[in-house]
Structures are given as structure tokens and as C-alpha cells.
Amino acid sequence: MIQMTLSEVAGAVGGRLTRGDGAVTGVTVDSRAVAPGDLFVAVPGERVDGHDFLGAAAAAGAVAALTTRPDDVLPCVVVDEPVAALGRLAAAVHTRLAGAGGARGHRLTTVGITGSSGKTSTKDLLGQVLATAGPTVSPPGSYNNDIGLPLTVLDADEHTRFLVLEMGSRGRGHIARLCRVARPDVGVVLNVGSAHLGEFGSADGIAVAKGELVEALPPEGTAVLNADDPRVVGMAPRTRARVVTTGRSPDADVRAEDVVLDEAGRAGFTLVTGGVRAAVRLQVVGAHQVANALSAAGAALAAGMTPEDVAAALSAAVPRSRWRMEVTRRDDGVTVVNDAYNANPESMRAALAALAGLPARRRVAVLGAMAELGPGAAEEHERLGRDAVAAGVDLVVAVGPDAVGIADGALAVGAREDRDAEQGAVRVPDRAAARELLTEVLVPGDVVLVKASRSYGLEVLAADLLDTGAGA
């Protein structure tokens, strides 16, 4: 973060400084992560109120707090809404950095990424690619909301050349608001799927919201659009920026040819753009990562990198964020694929395709429910069960009452209600029951995929399965 005085912070957020004027060198919303010189943002929540942790923040070295009321334990910048004020602070810092030219004379380039799925994976790939060309801020994890995005912006300083921002949305206007915090120079739209369909009402409604990113781009900016998704490429008329298309379509400006998967399920392809051909060998698992890599390539090219440098950097990029296609082989020969960070119909099918690409004695899909799908949830879960059988999954384990439709769908297309069948489908009530079942039936050579929406916590089950096989 660029160093600021408390009075400068107060001016940026429109708050009232109670006392002092120390230097702020960092910002956090977690009292456990406070470092000396930090500004602690006391976020009020339904279960936990950050104001209750001012003492802990002070003891850890916080210089002040952003609060809704004064407190004697720390100097306070008092505002009506700390989260909104955090956004205003990040906007002020971004404005300063975007116009400063940087410590080395380079203007800050900001990239925004959105889509129904693949945002974090693409952000991780792009962050590593851009880091080969200059200092880059792109944190691991999904810092994509009104708290995470401003915190990412505030990690940047005068030396930062590239800022990569993930932008999530749970309704119209959300992405537009994030773009007001940090206006992107490059906007990447990956896809329009079914994530949060219950909140948006339709895929067209999702497209309207995701397209707010390209609407926010300046005329000299670049919109990177997935040519293989009609709703995404259809956003082109909504932007004043230059449009670059990516995908496997032969008409895409940045495209993949000769796609192959190795024995570990990792894709190789030829990156083709502007008459240049360059080989890419991804280190991340799944054919769906090709689309993510192409989007990252389009953004990196827009930021000034050469195709050859982009291809080399993509080939070196590794998984960064937890619980996204983490492939781990246990000591006993069972392989666990932890993709349990989140789920929607599109990401579920991509994960099943990745599972099908892995060598295995038997393929097992342990699937929980997909949240926020709206009225079509039951149909989508049953379809997923049918898709699992079609993908060659040998055993489908549906975890929890909200996931029973997955087993129903598998049974409807020929799977037997028998955990030992070649194409079996089993319902279990919870994570504990799933662990008990899997501990009994998994044998060396099996590959087990674990995936569900985050609210169902199946990443805990994946961790339990790895512990089960430790030292075996």
C-alpha cells in the first residue's frame, strides 16, 4: 500500500478523525492479521462485529481503526458505513496510482475479470503471466466483492505495474460499483452460466450484469470476450473499448489449436494470434482450463506482452488458490481431486470432464448440492447425475438432502443403487456418512472428485479423505 496519513485517509473516505495523525501502511478487516501500521476496518456483521476486536487490533500494532463510532482504545476514522468507506479509500488510492506513472515510469494497468465460472483460476493464471513482465498484485483466493476487491487495490503501491482484480456479482449494479472503485483498463468476460441464477432470474439477466464490466472500460481500453459464448461475444456493442475475442472458434483473435490432454489431464495447445504460433503446456488440470488460459492470454497481450512470452509464462503457471482442481495422490494410491470451493452446473460438468481425463481404476464423483439455482434447481441436479454417468463416472455419491436429485438422475440412466456396481449411485445424508462409505470402498488406483457449492463444506471431506490415506 502507498503510505498515507490518517488525515489523508479521513479526507479520502469522508470520515472524522478522532485523534492523532499517524502513518497508515496497510489495511485489513481481520484483527488476527493486523500488522504494525495497519488500519483496521471494523466491519459490522450479523454474527461478528469488528468493533468488538478493536483491543486485539491495537495490541497487534494497528495505528487506527475505521469505525462507526469513536473508541478510546485506538484513534478512529468515524464513518457511517465502514465497507463503503473502504471502497472510497481504495478508489482514492487507485486514482493516485493510475495517474502517477509509477516508480519506474510505467503507468498502472488494471485488469478486471468476471464470469459465471473460472474467475479465480483465470486471475491466478493471468497474475503469474503478468508477473513475468513487471510487479503484479493478484492475491490468491476469491477477493471479488465489496471487501475483497478494495483490499486487493490497497495492496498495490508505486512499484505496481499490473493490478489483477476478480469481480463477482450477485445482482445488477454490483460490477458497476466495483468498477467505480478501480476502473479497469482491460476487462475480461469469461462466460455466462447458471451461477446465482436464482438471484438474476435468467441467463440474459446474468449477461446484463456481467456486461457492466465492458461498459466501464475507457475508449483506449480493451475488452477481452469469449468468442465461444454467444452471450459474451454479444457484449461487444456495449463497450467503447477495442474488442479482442478468445476461444477455439477459428474466427477468434486469440485462439487454441491442436488441443491435447496429457496423462495427468493437463492441456497442451498451440496459441495462435496475429499470425504467431506458440506452444503452451498447462500445469493446471482439466480441458476447461484452455478457455481460462486463452482469456488470460488475451488480457496479457492487451497489456503489452508478446505471444511468445505469454505462452512461456502460461506453461510455467501453477495452481495458486485452494480447493480448485487440487489433485493429490495418497500414499495408498488413491487420488483425491479437491474442487470443492464452489459449484454451478457449468463448473460441475467441467470437473466431471476433467475427472474423465484422469487415468483411473475407478472414477468416483462425490457431489454436493449447487446453491442459488432458483426454480430450476431440481432439474439441474438430476441433469448433473445423468451427465456424471455419461462422463464415465463409475460411482456417484450424492452428499446431503439437497443433492439427492444427483443420485436420482444417475439412477434414471442406468446406474445401479449399489455402491459396488460399475455404475452405481449412492445417497448419503452428510459428510460423515460420505467419509465412512469412501473409507470402506476406495482402493488403490481409484480417483475421487469432491465438489459442491461452498456452503456445503465438502472441502472438509476432501481434507478428511487425504488424512485417511496418510501413511497408508
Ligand SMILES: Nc1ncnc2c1ncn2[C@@H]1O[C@H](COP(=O)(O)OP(=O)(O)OP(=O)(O)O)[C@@H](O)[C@H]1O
Contents of the next structure:
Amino acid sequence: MIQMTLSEVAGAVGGRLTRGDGAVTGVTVDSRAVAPGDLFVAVPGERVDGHDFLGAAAAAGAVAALTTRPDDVLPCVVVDEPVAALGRLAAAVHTRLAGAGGARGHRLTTVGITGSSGKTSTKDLLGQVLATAGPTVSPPGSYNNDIGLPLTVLDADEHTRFLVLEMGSRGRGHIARLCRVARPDVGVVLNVGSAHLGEFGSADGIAVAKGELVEALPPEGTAVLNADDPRVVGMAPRTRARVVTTGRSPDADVRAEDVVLDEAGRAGFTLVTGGVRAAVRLQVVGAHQVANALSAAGAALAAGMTPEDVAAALSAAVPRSRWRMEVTRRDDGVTVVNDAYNANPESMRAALAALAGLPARRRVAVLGAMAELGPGAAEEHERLGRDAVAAGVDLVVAVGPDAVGIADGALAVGAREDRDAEQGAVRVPDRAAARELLTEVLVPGDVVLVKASRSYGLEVLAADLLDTGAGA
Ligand SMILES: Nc1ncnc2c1ncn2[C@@H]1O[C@H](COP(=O)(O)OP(=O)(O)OP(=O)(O)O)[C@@H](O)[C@H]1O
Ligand SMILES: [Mg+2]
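Switch from the form predicted on its own to the form predicted in complex with the ligand and give that structure.
Whole complex next, starting from this chain.
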């Protein structure tokens, strides 16, 4: 973060400073993560109120807190809404950084990434690619909301050359608001799927919301649009920026040819753009990563990198955020694929395709429910069960009451309710039961995929499975 005084912070957020005027060198919302010199943002949450942790923040060295009321324990910058104020602080810092750099001969390039699936994966690829060209801020994890995005912006300082921001959306106006915190120079739209369909009503509604990113771009900016998704490439008329298309489509500006998967499920392809061809061999698992890599390539090219440098950096990029297609082979020869970070119909299908691509004696998919799908949820779960069988999964294990439709779908297309059947589909009530069953059925050579929506916490099961096999 750039160093600011408390009165500068108060001025930027339109707040009232109760006392003192120290220097702020960082910002955090988590009292356990406070470092000396930090401004602690007291976020009023549903279960916990950040204001209860002012003492802990002070003890850890916070210089001040952003609060809704004065408190004796620390100097406070008092505002009506700390989260909105955090956004205003990030906006002030971003404006300063985006306008700076003249003397150093370069300025900050900000990239925004949105889409229903693959934002974090793409951000992690792009962050590693841009880091080969200059100092880059692109933290691991999924900092894509009104708290995470400003915190990411505040990580940047005068030395930062590239800032990569993940932008999530749970409704109209969200991405527009994030773009007011930090207007991107390059906007990447990955896909329009059915994540949060419940809130949006329809896929077209999702497209309207995701397109706010390209609407926010300046005329000298670049919109990087996935040519393989009609709703995404259809956003082109909504931007004043130059449009670069990416994908497998032969007319995409940045495309992949000769895609192959190695036996660990990692894709290799030829990156083709502007008459240049460069070989890429991804380290991340799954064919869906080709689309993410092309989107990252489109953004990196827009930021000024050469195709050759982009191809080399993509080939060197490794998985950075947890629980996304983490493939681990246990000592006993069972392979666990932990993709339990989150799930929606598209990411489930991507994961099943990746599972199908891994060599295995038996493929087991341990699937929990997909949350927030709205009225089509029951049908989507059944379809997933059918798709799992079609993808060559030998045993479907549906975990929890919300996931029974997945087993029903598999049974409807010929799976038997028998864990030992050649083609089986079973239901278990919870993680513990799933673990028990898997301990009994898994044998060396099996590959087991674990995936569900975030709220079902199946990463715990994946971790248990790895513990089970350790040293076995
Ligand atoms: N391009 C893609 N198309 C379909 N599925 C994908 C794609 N990229 C990643 N996935 C799947 O989606 C899951 C989530 O990926 P990632 O965390 O990158 O998405 P995200 O958009 O950041 O999600 P969130 O909205 O939860 O932040 C991965 O585990 C993988 O299964
Ligand atoms: Mg994410």
C-alpha cells in the first residue's frame, strides 16, 4: 500500500478522525491479520461485528480503525458505512496510482476479470504471466466483492505496474460499482453460465450484469471477450473500448489450435495470434483451463506483452489458489482431485470432463449440491447425475440431502444403487458417511473427484481422504 496519513484517509473516505494522525501502511478487515501500522476496518457482519475486535486490533499494532462510532481504544475514522468507505479509500488510491508513473515512464495497467466460472483461475494465470513483465498485484484466492476488491487495490503501490482484479456479481450494478472503485483498462469476460441464476432470473440477466465491466472501459481500453460464448461476444456493442476475441473459434483474434491433454489432464496447445504461433503447455489441470489461458493471453497481449513471452509464462504458471482441481496421489495409489472450492452446472461439467481425462482404474465422483440455482435446481441436479454417467464416471456418490437429485439422475440412465456395481450411484447423508464409504471402496488406481458448492464444505472431505491415505 502507498503510505497515507490518517487525515488523508479521513479526507478520502469523507469520515471524521477522532484523534491522532499516524501513518497508515496497510488495511485489513480481519483483526487476526492485523500488522503494525494497519488501519483496521470494523465491518458489521451478520454473525460478528468488527467493532467487537477493536481491542484485539489495537493490541496487534493497528494505528486506527474505520468505524461507525468513536471508541477510546484506538483513533477512529468514523463513517456511516465502513465497507463503502473502504471502497472510497481504494478509489482514491487507485486514482492516484493510475494517474502516476509519468516520471518512471510507465503507468499502472488495471485488468478486471469477470464471468460465471474461472475468474480466480484466470486471475491466477494472468497474475503469473504479467509478473514476468513487471511488478504485479494479484493475490491468491477469490477477492471479488465489495471488501476483497478494495483490499486488492490497496495492496498496490507506486511500484506496481499491473493490477489484476477479480470481479464477482450477485446482481445488477455490482460490477459497475466495483469498476467505480478501480476502473480497469482491460476488461476480461470469461463466460455467462448459471452461477447465481436464482438471483438473476435468467442467463440473459447474468449477461446484462457481467457486461457492466465492458461498459466501464475507456475508449483507449481493451475488452477481451470469449468468442466461444455467444452471450459474451455479444457484449461487443456495449463497449467503447477496442475488442479482442479469444477462444477456439477459428475467427478469434487470440486462439488455441492443436489442443491436446497429457495423461495428467493438463492441456497443451498452439497459441495463435496476429500470424504468430507459440507453444503452450499448461501446468494446471483440465481442458477448461484452455479458455482461461486464452483469456489471460488476450489481457497480457493488451497490456503490451509479446505472444512468445505470454506463451512461455503461461507454460510456467502453477495453481495458486486452493481447492481448484488439486490433483494429489496418495501413497497407496489412490488419486484425489479436490475441486471443492465451489460448484455450478458449468464448473461441474468442466470437472467431470477433467476426471474423464485422467487415467484411472475406476472413476469416482463425490458430488454435493449446487447452491443458488433458483427454480431449475432440481432439474440441474438430475442432469448432472446423467452427465456424470455419460462422462464415464463409474461411481457417483451424492453427499447430503440437497444432492439426492444427482444420484436420481445417474440411476435414471442405468446406474445401479450399488457401490460395487460396474456403474453405481449411491446417496450418503453427510461428509462422515461419504468418508466411511470411500475408505471401504477406494483401491489403488482409483481417481476420486470431490466437488460441491462452497457452503457444503467438501474440501474437508477431500483433506480427510488425503489424511486417510497418508503413509498407507
Ligand atoms: N472456464 C471455465 N469453464 C467452466 N468451469 C470452469 C472454468 N474455469 C474454472 N472452472 C471450474 O470452476 C471452479 C471454480 O473456478 P474459479 O475459482 O476459478 O471460479 P470463480 O469464477 O473465481 O468462482 P467464484 O465465483 O466462486 O469466485 C473450478 O474448480 C473449475 O471446476
Ligand atoms: Mg473466484
